[in-house]
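Taking the form predicted on its own, here's one chain by itself in structure tokens.
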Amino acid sequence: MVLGAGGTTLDDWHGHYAQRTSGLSASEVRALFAVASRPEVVSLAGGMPAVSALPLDSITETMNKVMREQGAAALQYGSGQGLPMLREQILEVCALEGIEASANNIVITTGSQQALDLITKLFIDDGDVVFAESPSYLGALGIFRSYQADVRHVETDESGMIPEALEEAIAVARADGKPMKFLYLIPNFQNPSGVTLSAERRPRLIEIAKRHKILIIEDNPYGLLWFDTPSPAAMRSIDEDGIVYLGSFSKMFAPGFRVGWALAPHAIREKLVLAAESAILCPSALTQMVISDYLATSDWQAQIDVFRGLYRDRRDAMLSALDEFLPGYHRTEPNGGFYVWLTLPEYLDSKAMLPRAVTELVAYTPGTAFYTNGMGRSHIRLAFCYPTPEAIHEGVRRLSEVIRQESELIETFHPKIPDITQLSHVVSPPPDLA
């Protein structure tokens, strides 16, 4: 028996938890961190930025400068909405996505993850419907579950969410008598699929949402990390009133500072500030000041170019390795961001296969992490952002060996399964990414 503080057992409080905590569970990515951190394991699992490409000496000097010149203010409480100077600078970042806005409608948060949590807290009652891509970001799904939302996945393809599928999902939710609160999207280099919502579909989805009075949450952490051509203008550049835009410095700079933001219509912004103050009083003044000084004194757009080149090389290494070791397997070809979405034969279960992969010293994220309805077993998210090209090549080689072993094992018990040498001819795109 495991004892807690004061001699109580860990189960003594089971009946005391709020009902909504039933939606709290460890993410499949979080469970992988302990394994993936081992040096002998090639991790294709976590979406960790390559912070080693940053000018670390310069950032250290920026931090020292902030403490020398503004130390007392940096260590004090601040505004619940965030530093005015940083909010003005964020407008320059948003302008690169085609967004014109007022700094007054920006709320600084502890990463965009907190912004999404606050928005969900503001809008979701038990059983309310949230529409999300199929597949969708596991961190968002965890938040939605924690507030007991009814998540409805909407079919996507290589051009992003399908407008007609959204119309159908709305009709079903309405027939079910369910309140429909918002549509959650990652339009650019989506996590986990890597696909980008086409410029043609963006206004169509906005029109559908407006017609049905559904708020759009546009989550855009990867938008500036394009490789060959810029992503389309942000959806927020088309509509100011029906969209809450989420941004972050985690991918374009460094996640350790934990600084993100929400750009919201005025009424929602006021509620967000109140919710943020209730949750944390104020975001960290120190990290905001460091980022503000970095934006003011460094060529941060040149640094984004450095990241683009680095991630492009690693994307190319990933696609090349997949072509070499898993020829014919369907995978997405992202034009930016961190991820490739791989489709396995239907008889393979990516979640059940993971222990074998760990034995072979390679880690990935099973597709089930990105659904709330049990789908995704024949899919894998592969992250190319952190490993070197050489490590990516070796990781995919190890993964192909895992797939071969698993397929041979299944073939032993199910002789009708195609021979492993023929798999490249039988794998087809999944229905939701066809």
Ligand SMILES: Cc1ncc(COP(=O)(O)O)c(C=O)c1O
Given for the second form:
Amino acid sequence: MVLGAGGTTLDDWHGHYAQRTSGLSASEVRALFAVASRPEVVSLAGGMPAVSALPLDSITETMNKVMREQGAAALQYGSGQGLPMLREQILEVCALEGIEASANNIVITTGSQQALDLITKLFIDDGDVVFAESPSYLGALGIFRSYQADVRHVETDESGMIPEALEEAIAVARADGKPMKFLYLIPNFQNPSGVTLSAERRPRLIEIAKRHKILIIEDNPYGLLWFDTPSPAAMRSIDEDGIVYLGSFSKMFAPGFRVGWALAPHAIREKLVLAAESAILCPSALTQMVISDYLATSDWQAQIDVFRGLYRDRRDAMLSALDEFLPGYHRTEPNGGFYVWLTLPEYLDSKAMLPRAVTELVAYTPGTAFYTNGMGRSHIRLAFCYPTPEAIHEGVRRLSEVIRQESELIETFHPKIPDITQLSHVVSPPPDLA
Ligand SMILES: Cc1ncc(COP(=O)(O)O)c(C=O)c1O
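Okay, that was the form predicted on its own. Show me the form predicted in complex with this ligand next.
The next block holds the full complex; its first chain is the one shown before.
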């Protein structure tokens, strides 16, 4: 008899899992990626970079060259902190956002997602407080949950997190007797809102965090992908002791290499390396070498310009399609990155509406994915990075049709709800992005 071959769907290990796994749940995006991969669906869901705009032939040549010239080292284990040469090159990338640092304080990770995991593992005990924007990146929220953090969303508007709201949230957490560990921020072209934290608020948030001895995690994968005006200098350029800065090659180059980095104050850096070594021994030497060669031999800043132009066109296509098909609906106006945050009438539930959207061959990410507290029901994140401008136009048209159908259905049961054609004047910004 083969043990475990019974084919039962019951989980035999139920009751054995570590308590912290109670926070693990399939991300709302995972299911969407499966749906969105069907060619007939216009996916405004996943934040997939437009990698087809990369010079694939020359990247292939770089990979061949790395194997030809340094094959043995590329296939070997390497430093837990990451390739010294690449850490030096990362300083040049950081300098574009005003950061001066030492390569010694950089730890290369398997995407910035792993850096987020490691830093959370280092600092968060069950019930510790993490302050995050409202809404915030679902991948970070998943990590915080898996370490049983108590995530508190702080009110955010079109200029990013509101300093006074952070002060209030800190006072509440203090009154609750909770240890406060992180202030997690995505200052540029935030995921999911597309909003940028204003230059004026950056030092204020730093001052508040310092005063309360809360570590800032500055997660900045999109900073170089600005459209109209460069993003303000990184928070890490203002303060180096109280900030762990996370960068990534995923959006400025390609996510498939899975290379990101953490720039940390010296003491934290040492612990990060230990945690990284215990998790994965070392990041992939092969992909680090390919990126290092790409940075050394190609005009990578010109490639970033190509991405900027492409994403700017798609942002414009998204905003003009929203103007055409959903006039008057509140939406953010990102100056970079991948996302627009759309507010629906309050009576619509974006998660409940998703199956109808998929039937109409359009996908998006429901707002609830970006909160740990059930908020976001009447919001959706629209990603404009991947589909062509024509597909974005069609996708938003389909979305408006879904909203019309859903509203009509609700109207049938709740006739007090206003006529969809009148909605342009009644949809107001959400309280958290007013
Ligand atoms: C805000 C933010 N942080 C981190 C990540 C993870 O990126 P990486 O591919 O570097 O792991 C993403 C990916 O979408 C993101 O949007």
